[in-house]
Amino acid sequence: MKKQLIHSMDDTYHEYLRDESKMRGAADSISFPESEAEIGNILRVTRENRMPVTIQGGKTGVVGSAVPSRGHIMNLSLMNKVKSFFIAEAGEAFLKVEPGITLNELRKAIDRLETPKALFWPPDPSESTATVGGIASTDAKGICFHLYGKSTSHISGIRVMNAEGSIRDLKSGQDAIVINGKSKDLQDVYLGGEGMYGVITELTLRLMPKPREIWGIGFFFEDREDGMSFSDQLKATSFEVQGANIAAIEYLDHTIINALERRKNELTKIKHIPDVATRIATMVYVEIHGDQEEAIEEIAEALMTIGSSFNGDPDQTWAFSGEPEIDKMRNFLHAAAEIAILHVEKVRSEDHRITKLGIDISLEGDGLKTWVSRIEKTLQKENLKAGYWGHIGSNRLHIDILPGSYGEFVKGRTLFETWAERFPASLGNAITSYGIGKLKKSIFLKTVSKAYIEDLHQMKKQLDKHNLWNPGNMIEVL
């Protein structure tokens, strides 16, 4: 008997129509492709009809990337294999999977490799269901990402499909795309391209030697000023020593950490995380990465002579060591993240044009520290409510406001478009994480050059010259 590829949409799949954000759209079909034979097989009866595309991964995104507009869903959750796993002759490993398993399902697999010395890929979203192929679409960035850089310098190969299925193996550095006379790396326009150009069937991850000793420790201040300069200082301190290094620098303000205390006993994963007192203004977590305990030790230590010069109280530091415990203080971080999202599914159960309103920034120096007084004194005037959190070691925050009525939630997309027009672009700029999409659109459109939207236009002119992949994602078309 005949597979079916393509099902018409009908109640069975309505948790398709959204991801996290809680943007809801509308779509004809989907389909659960198990193998890049059956993608060029759905391509054919939607390029047939003239049915545009959207890819769907783990519908963990938040700004409405995978959430569809119009026509078709593709849903890469059953392309999750692992292909290959090699060793260049340089000695670096490199591992070959489909885009859709999951960050849970490829430490996994990892572990299982026989190898000398144990391997990981170090993009580590805090989100474990996230899918590779969505990592790299949407340049997700990583808790530590201040040490290992963006997921996309750890992809060194993808294979990708056209809308007429036609496959193509790109690798970084070795294929370009002209653009407005300009050339630009081919891998690099997939990578971040949050499906507008094709579909990535396959991505060779370059992996890393693990860590043998990881170290994570909490520092509490009662004056953000304090937080935040701790953390400048943190930035501005080399702290390397025998290979250990600092690995990531992360922020919580206190809105987010008193959401977090309320909702503790509802959280599974954090219900055993010691209580933060209400005084507390801030939280810095610092991780620590090497093979050495002592030389990790030595930089605990400077760690915690640079948090007493700050006002951090030594007595109610946090202190993690080893996988397992780490694990507990990157659920705390991830249901930080996950804080505005519980609040947009409570509003919106009496608003349902509310989704979730957030804006990243990311600014050098001082800059950091400023924007963010400006924008608090801001919402304290409007009377708005917000939460800070994100990977302030690498000069990045993420911002939510919480609204409690559609009236606010407008009040509030508006102020972000008005600080993403006055945003110093020569200093940084306000989108930084987890995609454009849908729901950032208008406010990306007004961070960026014509220039560079064109740029944008012309690549999808050339790669996908009938429009029929995402519709609706980072740009206009014309």
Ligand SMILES: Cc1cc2nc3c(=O)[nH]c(=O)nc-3n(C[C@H](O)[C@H](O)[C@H](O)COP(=O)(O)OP(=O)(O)OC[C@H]3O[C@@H](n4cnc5c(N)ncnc54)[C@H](O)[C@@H]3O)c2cc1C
Contents of the next structure:
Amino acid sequence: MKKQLIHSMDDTYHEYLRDESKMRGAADSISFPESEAEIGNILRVTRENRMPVTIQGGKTGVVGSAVPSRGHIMNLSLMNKVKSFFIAEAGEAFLKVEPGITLNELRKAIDRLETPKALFWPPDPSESTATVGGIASTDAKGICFHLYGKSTSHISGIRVMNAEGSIRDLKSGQDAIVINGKSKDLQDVYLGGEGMYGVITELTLRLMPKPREIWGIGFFFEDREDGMSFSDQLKATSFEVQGANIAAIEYLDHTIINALERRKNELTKIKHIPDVATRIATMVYVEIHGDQEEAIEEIAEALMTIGSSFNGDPDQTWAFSGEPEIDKMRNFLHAAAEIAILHVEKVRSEDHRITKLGIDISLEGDGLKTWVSRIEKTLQKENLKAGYWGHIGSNRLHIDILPGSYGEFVKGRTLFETWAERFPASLGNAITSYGIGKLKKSIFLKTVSKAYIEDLHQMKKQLDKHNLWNPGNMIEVL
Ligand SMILES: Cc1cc2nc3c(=O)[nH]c(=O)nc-3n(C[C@H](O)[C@H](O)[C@H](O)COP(=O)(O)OP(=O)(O)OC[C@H]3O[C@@H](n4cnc5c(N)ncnc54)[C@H](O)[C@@H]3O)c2cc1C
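Could the form predicted together with the named molecule be shown next, to go alongside the form predicted on its own?
Below is the whole assembly, all chains and molecules, this chain first.
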């Protein structure tokens, strides 16, 4: 019997109308292809019917980029196989995978590889059900961006299919597209392109030797400025000892910490994390990766000295080592990222118009401090509650407004849009981390130049001339 590839939307599929932003969309049909050939067959039907296609990975995105606005949903969760593993002449290790493989599945697959030294794939947006295709398409920046850099630098090649069903193998630096007279690397256009130009059907991941030792240290400060200055000092200092180095610097403010403390008994994964005193304003989590224990110890000692000089509370300092302990700490950070999502879930039961309301700021040193205090003052004046957290090691902070009503949601969204408009370019940009999708589009379009938006329109025209992929993401195509 011929396999049915396309299913009409009914209640069975209602969870595919939203992602972790809790935004809800609409669609006529859905498919779960298991191979590139099946993707081709599905696209033949959608093309004939001029039906737009929204691509989905793990639906862990928080900006509605995988939420359909109409047409067809192509969910890639069943394309989760490892295709091959190889070591190139220069000794680098590569894994070829399908796009729907989750981080969880990928880690298990890498652990099963028989190699002289354990390997890993560094990108980790902390949500282990995110897929590699989703991470590539949002250029998700995980907690260890500080040491390992962009997720996309750990992808050596991709295979993409356009709406006409044509396939291209792309490698960084090898294929280009000319947009408004400027040449752009084609692989870079797809990586971070939020599925607007085609579907990634395969990825070649560059693996790295896994550090033998990982230590995590949590520093606590009663004054937010101290926590931020401590982070600045860490960013300005070189810590490398025998290849060991700081991999992550993460920031959590008291709103997020207090919310986590309140939820501790419900969330089994963070139950065993020590309690945090209510006087604490900020926690800064630092992770050190390396092969030699003595080298990591030396870095840890230097960190403790710097922590004390910024009034860090030595009685509260947490230290963890070994994978199971580090996993607990990672779970704590992940739970922090979930606080706003859980809050939205609760308030949405009273008003479904509320979705996640977050903004990212990316500024160097004092710029970040200045803007955080400015934003905090305005939010206090407007009686809006917010949580501040994120990858401070990469100069990025995420601010989530936690609205209690739709009125507060609208007030918060208007404030975000106003800041986006006034954000002085000399200080930095309201950035695209966590994606732009549909929910951050209005903010994004106010922060980037007209020339940049024009480039996006040109790319869309050249690579998706009938505007069939992921309508509504990033730009509005008429
Ligand atoms: C608790 C929590 C913590 C998070 N922490 C971080 C973080 O630290 N840093 C960060 O950047 N993000 C973070 N995220 C956001 C999210 O996990 C990432 O954006 C992730 O990369 C999305 O992967 P996904 O598979 O769920 O993609 P989806 O949400 O399903 O899709 C995201 C986008 O990618 C497109 N897409 C997916 N697969 C393909 C494909 N094969 N071809 C073309 N387009 C495709 C979709 O169309 C959509 O536009 C977090 C989310 C949660 C819930």
